[in-house]
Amino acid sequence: MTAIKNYIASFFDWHKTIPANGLAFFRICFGVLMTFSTIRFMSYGWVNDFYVAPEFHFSYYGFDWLPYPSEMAIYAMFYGMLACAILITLGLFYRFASIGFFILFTYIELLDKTTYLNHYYFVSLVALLLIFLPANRYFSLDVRLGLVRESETVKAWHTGILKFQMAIVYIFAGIAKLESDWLFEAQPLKYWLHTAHHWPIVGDLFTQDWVAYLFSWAGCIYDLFIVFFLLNAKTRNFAYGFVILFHFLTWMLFPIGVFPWVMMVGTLIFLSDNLHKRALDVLRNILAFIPFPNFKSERKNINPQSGFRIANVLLASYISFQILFPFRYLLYPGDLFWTEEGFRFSWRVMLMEKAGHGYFYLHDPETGIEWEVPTCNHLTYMQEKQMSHQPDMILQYASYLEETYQDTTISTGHVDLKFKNPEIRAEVFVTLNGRPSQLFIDKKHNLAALENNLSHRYWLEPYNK
């Protein structure tokens, strides 16, 4: 509790100085990670798979007005993330590099929900709060250059924000796994232990049913109280050590791509002074042969009580959100994983293995014709997995049928169907967290008269557990 009390006193101390060693590790570790995953990203065709070959995308609430870029404008958006990601290692032109790559990659992002995931909500906030810290402000191209004035201090709350920012993401998810199927149930971790039954030796202990509890209570008790033991001087560095177990073993045993270095390369920011400081030494020894010029920077120590007012606002608004927003599931009834309403942007991370598969149906209610339409004609394979349990997509996908086949002729090589006005139908069979498949949606509803809103879903059928 001395720690937590240290921290929080620290954090709120505005007039404390702190070295500028950890903010300016920190940006470098995270922009050689955007760097490698945008490059994975592009070498992996994703682009093209994600953004570019799909003919409908489903847009996020209140951002279906953004404009679809072309195939070359993705491309080099791409692009230049992937160069302001370069800079914003080097430290070079960092304040642009810093507002380039947030509104790039957070444009993308908002582009498809189909690829939406936690750590990528993550690495915009992050990439926000780096816009206003002057990691640049040490160990930098920018200061080699004289573009910047070099200070070897900083503001307590320049890196407390960003460990707030970890914690947020760590005790949130903990939270989220105080639920039955997780503690008592031991799902999905049950399931998805089970397919790496083939690994060599210890294969068969991953079909055991204990191991998916012990998994599932360490995670939990991991996620809640991680943090507290990375503030602990005393424990820090064996907390970090663990973190780096906890994430590789993650990242072997399930396919959640790079999410675990993402962790793993945030909580660096908790590791001492000391530690950062060596690190950038290993570093400046590295580089040292590089025949960089070297104008003369004068040297300032950031000022604290600069911007004192303006920053106790925006800190307080800030923290205040990311504290609320993941709570907004408590304003709607019924079950959270089946109804899906506040999950996202939540850190519910990997707490559900769900999936469904659903018919839709062109529906005429003057001729009472019908005709059933593949999903596959219209969605990639990896947009009809996605679509098929989360409700908001399927209302997406039902308003863009209605769309597509307004007042159409189907010819299906014995009659020609005519369709003025059709209705949208759809039956869809839902399965959680191993439970055999319900129904998830009636046919009987006309899903495009339906309104894609942040209201309860009612059309929604019961979850029975």
Given for the second form:
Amino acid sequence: MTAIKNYIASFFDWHKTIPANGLAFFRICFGVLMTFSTIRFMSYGWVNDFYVAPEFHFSYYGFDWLPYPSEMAIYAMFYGMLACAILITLGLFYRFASIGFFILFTYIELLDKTTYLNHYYFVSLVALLLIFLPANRYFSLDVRLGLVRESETVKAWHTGILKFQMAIVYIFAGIAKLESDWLFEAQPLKYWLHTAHHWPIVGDLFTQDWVAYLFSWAGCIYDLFIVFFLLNAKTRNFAYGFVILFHFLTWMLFPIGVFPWVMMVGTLIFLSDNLHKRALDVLRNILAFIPFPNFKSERKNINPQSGFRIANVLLASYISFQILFPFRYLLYPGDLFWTEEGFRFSWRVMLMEKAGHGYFYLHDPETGIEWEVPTCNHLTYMQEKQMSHQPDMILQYASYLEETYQDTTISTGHVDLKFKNPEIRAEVFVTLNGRPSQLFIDKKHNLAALENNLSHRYWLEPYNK
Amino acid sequence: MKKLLFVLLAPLALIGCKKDKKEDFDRGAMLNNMASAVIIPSINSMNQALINLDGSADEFIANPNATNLTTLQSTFIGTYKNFERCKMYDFGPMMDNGVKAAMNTYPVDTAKIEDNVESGSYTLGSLSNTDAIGLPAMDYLLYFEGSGSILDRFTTDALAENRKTYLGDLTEKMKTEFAPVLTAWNATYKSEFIAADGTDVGSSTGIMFNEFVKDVELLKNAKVGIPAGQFSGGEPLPEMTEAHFSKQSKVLALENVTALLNCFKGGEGIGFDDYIIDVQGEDADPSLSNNIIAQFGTIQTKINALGNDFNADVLTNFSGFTEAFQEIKKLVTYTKTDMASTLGLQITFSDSDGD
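Starting from the form predicted on its own shown above, please give the structure in the form predicted together with the partner chain.
The next block holds the full complex; its first chain is the one shown before.
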């Protein structure tokens, strides 16, 4: 009993000191991952496709005041991000680099919600945390150059908060899977796994229903419990093997880019100090061949008593926010997948298959004359795809159309249609998790007159399961 | 730990045993069937039609008489029908050779055609001549009833020689530009097409699906919606009909619908319909595949109910065209939502990450 008590007590003693290996190791891994994912993003031409080419951008609620950078500035921001990621890896000018990375990365993310991904949100959060963590106090160029004093210890919360963040991702992803489509229909996996039917040998398996059920349940159980096995010293290594297997499989099966790598790298923080130390030793031996001056100043370990109060307050606020925010969907009536009220920033990862198609019309309220606006005239394919099933984006697009088509004449053949102050109406159909498409938004609403806010979207048609 | 896992997984075994389905669908086989039995035959027959068309045109140019004109006109209609059967395969060689836009951009600019004929100097491939070439330009030359007969304009008219030359240049251009499409399909593209059997962006299934959807949208807008006034506040635009001068819009629209259905079903072999059934399960209710096939049927019925001459019918039969338009719209919705979702295909041309 006392052993357990002691364990729990030590677990919650976030100000005790622990070896600095884990945090330094995490900093390097995170830096390397960000370096490569930034290079990958740029080399795919996505900077242009996602941020330069579109004529309209779907801003986040509350962030529409952010100035949209010029093409030059966007590219400059990406290069800046890359430089910061490299500096974080090296632990050079760390404070500056971590702040820079957080601001640039988050700024870019906030430009267009079309590209919203949970793991981008995760990266933003980790970048924010890193600003406050002394990840450059050990095994860094800042130490080597005497810019900061080396510390062989950090506080438990310095890595604890990162573990907490990982736990939030996993456990909320698991909770999100506790719903009937996922568990009892094996949807959307039943459809998604089919795309891998051409794999050699195991391809046929992916088209079997029982495999879809197995993956659904195993995925849910994995998400809910993996953190606990990672926290337990006895099961830790075994659990990490599972992490690799799980994410490698999802990487092979689904077009989810770097997400599996983010998780595989993120969970490294759970490994033992011994492993972190050995990893750093290997690096140290390799780097020993590079001649580099040593201006290390006298070592000064972190004082466990310092910043006690403020850290506690900040940590408590951050942790509460992280735990409560994903539950905000409970404040809304209706089906979460249908309305997507409180869907983002809640770790609902790979959870539903939703596709929509909308017909948008300019509508003259006086004459009743209508004109169908070709969506491809204003949005990229990617934007259209995302917009077509997300209510807030539909409203934003409608409001953009209203603005664009003030006092416009549209000529088709010999007919000129004049729109002075058009209403924007839309007929939108959506299919969710394999159910036949149904009406999502009725043409009776003037979407341009609806306010895009956080209140319940009563104007959506009801969802018939 | 092991016990726990067993307890948790036991119900899975029960669910798993309930329904095992036989697996014989294969995307590679579907692509093979599409290429061999649907796409290449339709491209082959278009190629043959263009050779015949060019031959008939040469004959007419050499001997511009009534018989040769009739022959040329009927070869022309046959070619136009062939075009409707292959235009949804606008990827790979067809896209590389840019034949789709060069063959059927309408309405044509008749003044531009007359200018070209009169001056006798033109570059048919130039961007500005896009609406003065191809099948719609021939449609105008072979069917326009102005003052004087069609035949007169190729015989007694002061510009008869120029007009004959222009006609010959049009068929020659189409024939030469289309030939490499067939050659490429037969040479290397067929195997490339079958080999790209994933579902990612750039996969053959994805590309073919995208073009299929685009062509359904063209049917909705260009063939029916625009002439019927759906984009002009209800005012019909007879000048916007396809094959405006030969008045073949209805025939061509029906030809296109049949070809799209054929594309969906993979002819007699494996097609999108089988793929959908495979993903949804044989006993899915409602069956998306059946719904789509039924929707094609409804569209055929609605178009069949329209008058043969769209130019006249759009003026008097607004409700008939609106019904046809609405039914095609339903098919667009089916393809862009249900079908895309079921097959896990991306309607997009740039890759991206998901999560």
